[in-house]
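The chain that follows stands alone, in the form predicted on its own, written as structure tokens.
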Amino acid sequence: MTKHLRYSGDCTLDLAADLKPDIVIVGSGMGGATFASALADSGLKILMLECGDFLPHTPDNRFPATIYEEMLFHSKTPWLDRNGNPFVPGNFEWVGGNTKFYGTVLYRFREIDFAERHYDEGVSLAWPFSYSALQPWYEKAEILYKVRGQEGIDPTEPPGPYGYRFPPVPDEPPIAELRRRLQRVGVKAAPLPMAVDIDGWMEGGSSPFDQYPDSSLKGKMEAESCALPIAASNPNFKLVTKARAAAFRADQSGRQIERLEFDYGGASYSVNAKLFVLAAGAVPSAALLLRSGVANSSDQVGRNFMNHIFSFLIAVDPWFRNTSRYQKTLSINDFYFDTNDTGKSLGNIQLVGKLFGETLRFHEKRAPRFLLNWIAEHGVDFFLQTEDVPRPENRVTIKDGLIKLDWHRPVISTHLTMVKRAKRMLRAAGFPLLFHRLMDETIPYHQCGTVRMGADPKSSVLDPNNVSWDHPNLMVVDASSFVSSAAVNPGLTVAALALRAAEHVRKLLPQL
């Protein structure tokens, strides 16, 4: 088996050939790889710099201890929390980025997510365009990532057409029983839209999708397995691994980005290009711009950090046996709109990948082993997420050379209402024992909003096409560009925005 599997090119830097491309892309995750794939037929010379390497193909990739205890695959560089304490962030530096470890859920934002929304926590701002502007790109992204789904079941489903070419991942028997129970109490349980070949995934081991990487590239449909092979079909595309972007440098006018400085093999280099595309992830992208001192005339770079407010809820019925291995096929959006019985827009409920007793032990070290095994055997595991609203004081800064994340949630009443409503629903469905855990602020996932787009350069960093207001040859195509977090998984919206931005580049490049 080759090391690269689906990218067979030479990933080392060639000083003579690689440093004068048309486009430089920083990051090989959902945004960067999708953007590059959309320009595969352009003939443009594209250099992609990835700070990580290819994920090794070893059995350790499916061991819970590797994932949850050793945190082997997480970024090795700590961040600082708002009190200045170091912590391990929920970020991954590998070819394919965070998609290597995502749970494969690729949701469209709902139509209302693009409008201004009001919560007890504050105001979720309107995007500079409506859902309809992104709909065609959602469809293309679903096709690119081979999303499995079914239209017409989810009550919040926005207008199509959809790019579903495959049926939903099938329920395992215990989840089919759960679905029947929910339907009996009036819940419109819908299949999750997922980018996974379930047979290919299970070939690599019997495990859930969340946090477990797919080094075989047979199961998860992610940036390395789907987008990079298309990008590499362009003979002028080059991926260089273990190359860490250090700073963008503007020209004397300050208007154009002239070069990108990066570290590779213990030395520093710089590369010139017509266009620079940043897709390192919401926090790293903001940090790179701050270190560079560019694109920040609005003073908004790093501000407005958002991250979904998460809970895990395990519903237990002593007479129910959960023999599932992957479990994650069901979603509930009955509380997404304000038409539910609380009168408030709450958020999304979905199954999380199956939690086993040995997994729970990494989080509940004081609980007896037999009890955790019993809970896992008789329980179903839910993931509850509600929207985080943008606040300028929730921000990324640089302190002593490290990323500092000031993130605080002073009010979470919307989320707590969601938890109460979910508990009532599950008790009605026959699960009398409920174990709830709110995820705190130390492990941020679904990060977004730090380099947001908008219609006004005074209050945003990017224009509606993901182009920097300050530098017309700088684009940002990851979740940092989000105006709001919505309350569904962000991956598909990142991909759709990247495809849309790539189409804009076809018009933009002749002007640069």
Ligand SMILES: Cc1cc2nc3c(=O)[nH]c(=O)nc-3n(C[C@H](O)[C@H](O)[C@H](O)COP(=O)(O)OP(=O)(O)OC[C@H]3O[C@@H](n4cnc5c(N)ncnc54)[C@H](O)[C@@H]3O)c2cc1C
Given for the second form:
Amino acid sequence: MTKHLRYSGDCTLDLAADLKPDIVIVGSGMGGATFASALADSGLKILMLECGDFLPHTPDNRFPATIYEEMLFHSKTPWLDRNGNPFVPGNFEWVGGNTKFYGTVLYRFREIDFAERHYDEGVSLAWPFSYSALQPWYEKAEILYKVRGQEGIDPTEPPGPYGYRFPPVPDEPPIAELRRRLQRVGVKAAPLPMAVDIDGWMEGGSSPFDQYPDSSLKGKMEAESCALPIAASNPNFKLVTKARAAAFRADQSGRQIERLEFDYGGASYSVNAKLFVLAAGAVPSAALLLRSGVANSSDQVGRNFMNHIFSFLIAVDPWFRNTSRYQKTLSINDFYFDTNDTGKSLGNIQLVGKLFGETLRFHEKRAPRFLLNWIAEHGVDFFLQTEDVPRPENRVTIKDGLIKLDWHRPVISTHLTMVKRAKRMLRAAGFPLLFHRLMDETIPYHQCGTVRMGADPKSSVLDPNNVSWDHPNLMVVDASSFVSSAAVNPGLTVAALALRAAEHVRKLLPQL
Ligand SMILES: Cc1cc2nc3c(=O)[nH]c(=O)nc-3n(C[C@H](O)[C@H](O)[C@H](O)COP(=O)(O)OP(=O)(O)OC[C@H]3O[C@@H](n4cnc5c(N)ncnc54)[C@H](O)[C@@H]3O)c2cc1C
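Could you give the coordinates for the form predicted in complex with this ligand, as opposed to the form predicted on its own above?
To see the whole picture, the full complex is given below, headed by that same chain.
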């Protein structure tokens, strides 16, 4: 793979030069950096404000204690849960946003994900456009993030063309064995579409993958390594780090956003621009709009918070030895469509980065060490995700200045049905011991839906091009704009929407 560039511009605020851009972007994660990269050739003056800093490159970044115990990289400001109790959210504020820690699985939503679907838990709403409207942007996003994949194996794959320019990461021998076992019981295990340079990642050592940052910029293809260098090839692009957006302010008519106030170096500043683009992540973006009191004539800002329902499942066969260093190459979508015997759309199953005994200890503190080592040696680790559904009462609000996340995890019968199906499948494939754990509610890894788009300004915040219905010069281009969560990882859809929104800006700007 080609070498990645590191953003090398000056990231300090220049009061004389920076505060009158054409566009201000809040957030340098998947939505913000991708959006900025798409306008690199526009020559537009773009100011990106990022509250985080660059993640330092130290060997500590690969230590499980750093990740799971010290939680060194998590946002330090607590959120409140639905009972008002503070918790440290699984949310990250660094240049590159949550993609610095993501698992690099870059899936397209399936065609049915754009249509209305009914679950026991509620209704997954239709998007204001179909899959075909996003298809070309998915392809561009796959090229941008150098996604490795292979078409024609996954039975749920939506129509191409695809932007896969690299073959999938090959299975190590134990995973090849797992794939054969699954095939023998009729499962169509497919390669996982991954934005990774596996050799680059392995240079940093063999460690788990998900939630581990890639500060070398050599392994994970993420916002900082892929999109930001392209954005910075625009000589009029400026990234200011450690600058926290505080509030948007509208003009007297209430229609135009006039300025954005932000905190930097202990002082408050404001910036005027033609266009304001918010990409702070689903929960922080909703919080910022609520604090600003803008864009909310529909009363939908902050509502409809979604996150997938996640589980980990470790499948153990005492005669199977998992010697793989990197196991994350396989996915199963056999339960994704309404074609299984439950008559319901279930979800997606994928391998996660290898969990070692040492890692499991942080999750199962009371279990004996030898047992955890034995499980890790003879087990494979799966991640199961099912769709969440939008509910107005699942929402972000502000309480005592803090973000309050009111997420009543919907009835999880669909998820538990899939867990049951997965266990049956894995037992048939020769893994008699199965350890299941539902992930808790403080982990909003796949947060989305809190500033949703739609065709009707009464029930949505954004129009189908990610523009605020209330303010023609405000866009929101992160995961908050999702209408539904689907049951695959959100990152590629964030990127595709951001690229599509950037194209819209080329038409929009002359009118502003
Ligand atoms: C551990 C983990 C694993 C994941 N694995 C996957 C995966 O394998 N595949 C996948 O598709 N998705 C995965 N995700 C989810 C994926 O990372 C997100 O969907 C994606 O990053 C969302 O993009 P975004 O633009 O909405 O937000 P982010 O990428 O989080 O970007 C938001 C940015 O805004 C900044 N910001 C926030 N508030 C402010 C403010 N007030 N002022 C200035 N800046 C601000 C933040 O610091 C951040 O840089 C994972 C997430 C996590 C945490």
